[in-house]
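Heads up, the chain below is alone and in the form predicted on its own; it's given as C-alpha cells.
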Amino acid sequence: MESNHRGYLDMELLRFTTAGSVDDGKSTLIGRLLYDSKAIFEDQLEAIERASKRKGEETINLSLLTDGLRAEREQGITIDVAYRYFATPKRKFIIADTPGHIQYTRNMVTGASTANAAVILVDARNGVVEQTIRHSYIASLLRIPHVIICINKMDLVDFDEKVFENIRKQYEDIAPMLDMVDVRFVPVSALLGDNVVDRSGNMPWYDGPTLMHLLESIHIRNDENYLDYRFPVQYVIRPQKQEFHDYRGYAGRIAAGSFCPGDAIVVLPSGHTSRIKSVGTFNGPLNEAFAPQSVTITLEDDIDISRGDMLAKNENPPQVSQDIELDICWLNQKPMQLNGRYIVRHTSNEARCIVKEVIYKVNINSIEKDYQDRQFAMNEIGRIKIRTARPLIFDSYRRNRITGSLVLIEEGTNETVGAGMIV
C-alpha cells in the first residue's frame, strides 16, 4: 500500500496560506519566494517593474506579484484572497495570500480551510500582537496540521538574534492555548531576501532550514487520515444501456481510508451491508483506491444508495446524528438568527436544520470565551449547537477536515452564511 501512495503521491503539492498582521510584508515574502524560485514570467517581472517605478520605488515591489486588485495596489493592503501557484523540482505549490484585517476575518478562513501549512508573519519590531494570536487561533480551529512563523523584517532590527529568540519565546508561551502540534520559526526578512529561498549570510546564529527548504520539506502524507474509512457518494451511475444493462456505480471522493474489491462495508444511514465488487476510474479498474482518490465502487448486493449517503467500513464508523455541536464563523452581512432555519451541506449530502443554541462567542484577539452574547455578526467565530431534519453521517473535524465540516445556506437567497467545523 505504501509504494502506491508514492507512486501516487510523486510530485506531491502542498497548499498554504498566509498570514500577518497589516504591513507584516506577506506579499512581499510571496514575491520573494516567486522571485527567488525563478518562478516568475518576464512579462511579470516588466510588468511589476513599471509598476514600481510608477510609484517612485527605487526597487522592484515585489508586494504587487499577489496585490492583484487595483484597491489593493492603490491602498498597500490586501483585501480578498489571492491564489498563487508555482512549482520547484520537489514539490507543487498552491499560496492562498489571505488579508490581515479583522473584518476580512472570512476570507482567511475560507483561503485556509484546505491549507496544509500556514505561515505566519511577525514584524520583528512588534513581537506578537493581538493579530498574530488571531491568525494562530484560526489556523488553530482550522486543524493546519503545520506552521511556520516567520520573524519578518529583522534587517531592521540588525539581524539580533536576541529579538529573535524573545519573539519565540513569546509565541512559545500562548501556543499550548491555541492546541498547535508543529510548529516551527524562522527568522527572515522578505525584502532582502534573507533566509526565504537562499540562506542569509546576515543571520550566521541561525542554522535551521530556510523557508523555502521547509516547505520542500514538511512531510504531509500521514496528514490524511488512513485509518478511518470514509466515501461519501455523490452521484449514482446508471448508463441505461444494453451492454451495461444492471451496472449500478457510487462516484465520489474518497475521504478517509483506502477501498478495495473483496471489503466488507456498511452504508449509512441505512445499515445495510456488502462487500465491494470493482473498483475503478475512467482509466479502468484499481486493486485499491485511498484518500483524495475520486473513483466509482460498485457492490454485490443491489442495495437502494443516492446521493448523501455514505460507504463506510465497521470499524470506527462515524457518527450518525440529527443534533450537531459545530464552531461555526459567520460569513454573511446579515446576522445568523437563533432559532433560524438553514440549509446545510455536509460531503455530498444536504438536509435543512435550525440554530437551536449559542454556547459561546470567542474574542478571536484575546481567545476569551463570552457565555452571554448570543448575537453572531459577520467575521464573528463561536460554538452553536444545530438541529437538522434528517441525520448526517459525520466526525469530528479534528479526526477528518472532510466529513468534519459543512456550510450552512440561507434559504432565500441561496448565499453561504457560515463555515463549520464539527466538534
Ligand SMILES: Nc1nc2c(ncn2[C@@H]2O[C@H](COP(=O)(O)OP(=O)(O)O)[C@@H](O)[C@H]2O)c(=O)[nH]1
Given for the second form:
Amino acid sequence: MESNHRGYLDMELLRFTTAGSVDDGKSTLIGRLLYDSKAIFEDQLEAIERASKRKGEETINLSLLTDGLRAEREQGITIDVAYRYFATPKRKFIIADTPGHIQYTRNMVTGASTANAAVILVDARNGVVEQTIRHSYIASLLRIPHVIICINKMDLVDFDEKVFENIRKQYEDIAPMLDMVDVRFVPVSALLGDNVVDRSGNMPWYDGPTLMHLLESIHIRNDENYLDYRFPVQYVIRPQKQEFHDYRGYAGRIAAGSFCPGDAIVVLPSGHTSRIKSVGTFNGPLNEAFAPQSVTITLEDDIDISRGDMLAKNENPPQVSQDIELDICWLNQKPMQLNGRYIVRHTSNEARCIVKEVIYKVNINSIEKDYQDRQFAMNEIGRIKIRTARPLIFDSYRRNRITGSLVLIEEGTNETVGAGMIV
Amino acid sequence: MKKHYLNHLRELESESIYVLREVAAQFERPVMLFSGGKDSIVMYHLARKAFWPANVPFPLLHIDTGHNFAETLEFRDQLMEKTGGQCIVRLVQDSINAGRAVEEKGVNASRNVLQTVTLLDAIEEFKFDAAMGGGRRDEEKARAKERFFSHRDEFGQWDPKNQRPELWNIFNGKKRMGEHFRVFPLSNWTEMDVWQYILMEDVEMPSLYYTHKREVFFRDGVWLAMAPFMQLKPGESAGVRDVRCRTIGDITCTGLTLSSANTLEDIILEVASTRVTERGGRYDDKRSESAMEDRKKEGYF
Ligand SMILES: Nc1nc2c(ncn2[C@@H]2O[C@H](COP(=O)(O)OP(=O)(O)O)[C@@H](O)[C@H]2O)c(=O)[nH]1
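Instead of the form predicted on its own shown above, give the structure for the form predicted in complex with the named molecule, please.
Let's see the whole complex now, leading with the same chain.
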C-alpha cells in the first residue's frame, strides 16, 4: 500500500452502462461489483442491513445499495439514470445505472451516450428476449464500442454450459442486424458472485475472463477519434491584463485528433486559415494535445472567431450544412411535431430548426422499420430530417460521438426533448 | 500507444473545465459557491485553470453561518488575496437579525438549514442565474441522479421528477426569468479522486485537514469540536484529541476524525483504508435517512 498510492494516480477511466429487464438481477450485479471490489462503506452497509431487516429479508440485499431517491424507494422502482463510482487498482469506473422498465428507453439512451461499454443482462432461464434486443439496439445506435452480455442466474440452471452456449448462439443470430463491434459473453450468478469479481468454481467449463476482469482490461484507448481533427470553440479568452494585451485564446475540448503548435488549420464556417501558435494550459504550454483534453489554443493570425466555430484541417473538413438527417430518440411526453420548430444544440453551437420529414420509425423490439407511422411519442426512435436556420458543422455520429450528436430543445419550456445522432 | 493516454484525474479535470467554461458561456451572472472545504477549493482551482491566463470571470459566494472554524475564514481570505479572486460573503446572522430566518433551539441546534434562506436571498440580491457547487454524486444516494446542470424553479426548488435528460457533453442551460441553475462541475469525482488530484496538482489546503490538537466531545457516534456556541449534554465531556476534518463545514455539524495524518500521502492512505463514507461523519445527515434529499428539494444543495 505504502508505495502504491502514487500508482493510483495513474488509472484509466471506464464509463459503462447497465441494462436488463426488470428482475434480471441488475441491481444485484452492481451491488456485487461494488461489494466484492470493496467499494461499499460500513455505514452504507449498515443502512442496507437495516433496510433488509425492515423488509424481512434474511441475508443482506445487495440490490438496495443502488436504490436512489425516496419517491422511488416508496414506489419500489428506479426511474432515472443514477451514476455510481468504484475503483480497482487498475481502473476507475463510472456506472450509468439505468432501469430496465419498458417506458424508460430514454434513460438507457442517456446512460449510453457517455459510455465506453455496456453490460446487458440476460436471465439464463429466459434467454434472449425482446428487451435484450431493445437494449442491444440502443447500445449499437449510440455506438457504445464494447458490449458485454452477462448471462445471469446461472445457479438456477445448474451452471449448465449448454444453456450458456444456446443463449450465446441465439444472440449471435441477431447480432448481425445490430452492427456491433465488440461483443463478449460471461456466465454469472450475481447473487452468489460466480464470475463477477471472483472466478466461479461451479463453471469449470468456462475459461474466459470474469466480468470484472473484462471491465478492467477491455482496450478503450483507441475509442477516441485520432484520425480527424476537430476543435469546437467553446469560449474566447481575452485577459484584461497588461502583459497579455493582444492575447486571444480559444478555449475548448478537443473532439478529435491531436493538436500541435505549427499545425495549419481552417476556421469554420468562415473558411479563414491560419497556424496554431500555442496549445496552452495553466500548467504550461504543450507540444501536443489530444482528445478529450480541455486546452486553450492561440493562432498566428488575428481572425474573428467566436463560440460555435470549429477549428479543423482543410484536407479533413467536417460537413457544413443546414439540412441534416439524423436518428432521433424522443425524450418528452409531448410527441414530436412534424414541421414543428425546436432549438438544436450541437457542440458549442445553437440554432433554430424545423422538423422537415419523418423517414421511418423503428420498432425497437423487432428492429423493423415502419415507413407509415409519423408520430414520435416518448421513448420512440427513428430517422428524421431537420433544417437549421444556420449551418451546423458536424460529422456523422458513427465517425464522431461529439461532433455527431445533438439535442432538440422545446422553445417554450426549454426542456430537452430529443436526442439526435447525425447519419 | 502510450502517446494518447490521459489518466482518470486528467480526464475528470478536462470534463470539469469543460463544464466551467460552458457555465461562463451560457449564463450571464454565474457565481461559484465557496464553503472553504476541499471540494470548493478544488473547484476554484479548476476555474483558475479553465480561464487562464484571464481571471476567473465570476465571483465566489460564501454563506457564512457564523459557526465556521477560524482557520476556514483565514484560508479563504488568503486564497483570494493570492489569486486575485473576488469572494462575496453573506451572513446567516444577518438573515436572523432581519427576521428572515429563525434560529434553531436546543443542544443539537444547527444553522445548516438556515443557510438556504441566506443563499436564496443572495441569489436574488445579485440576480445570479447559475450557482456552481462542489457537490459530487458519490457523496450521498440522493445525489447519484443529480445532473451537471440542475434546473431550479423560481423558488429555488429542485424537482427530482422533472430534471432534463443530459446526454453526451451537451448541457442545456436555458431558463425562464427568475429561474436559475445549480451546476456541479465535480459530479463525477469521488472523495479519493479529489485527494489524489490535490496531491498531483499540489493544491494548498487548510490546516484543518491535517492532524491537529483540538478540544472535542463525542455525540451519537461522531466527534464534534468544542466552541462557545456548542452546548454539552449531561454526561458528555470535552477533551483534547489528535483530530482532522474529513469535510469542512459548519462547526455544529462537522464530524472530526481521530487521525495522525499530517501529509497528503497520509490522508490518501487513510481515505483508501477507511470504511465509512465522508457523509457518515456529517452530523446533519444523521437526522434522517432522507435528510439530504429534503434539503435539496428546499433549495440547499
Ligand atoms: N438465483 C439467483 N437470483 C438472482 C440472481 N441475481 C439476482 N437474483 C434475484 O433476482 C431478483 C431480482 O434482482 P434485482 O437485482 O432486484 O433485479 P433488477 O430488477 O434487474 O435490478 C432478486 O430477488 C434477486 O435476489 C442470481 O444470479 N441468481
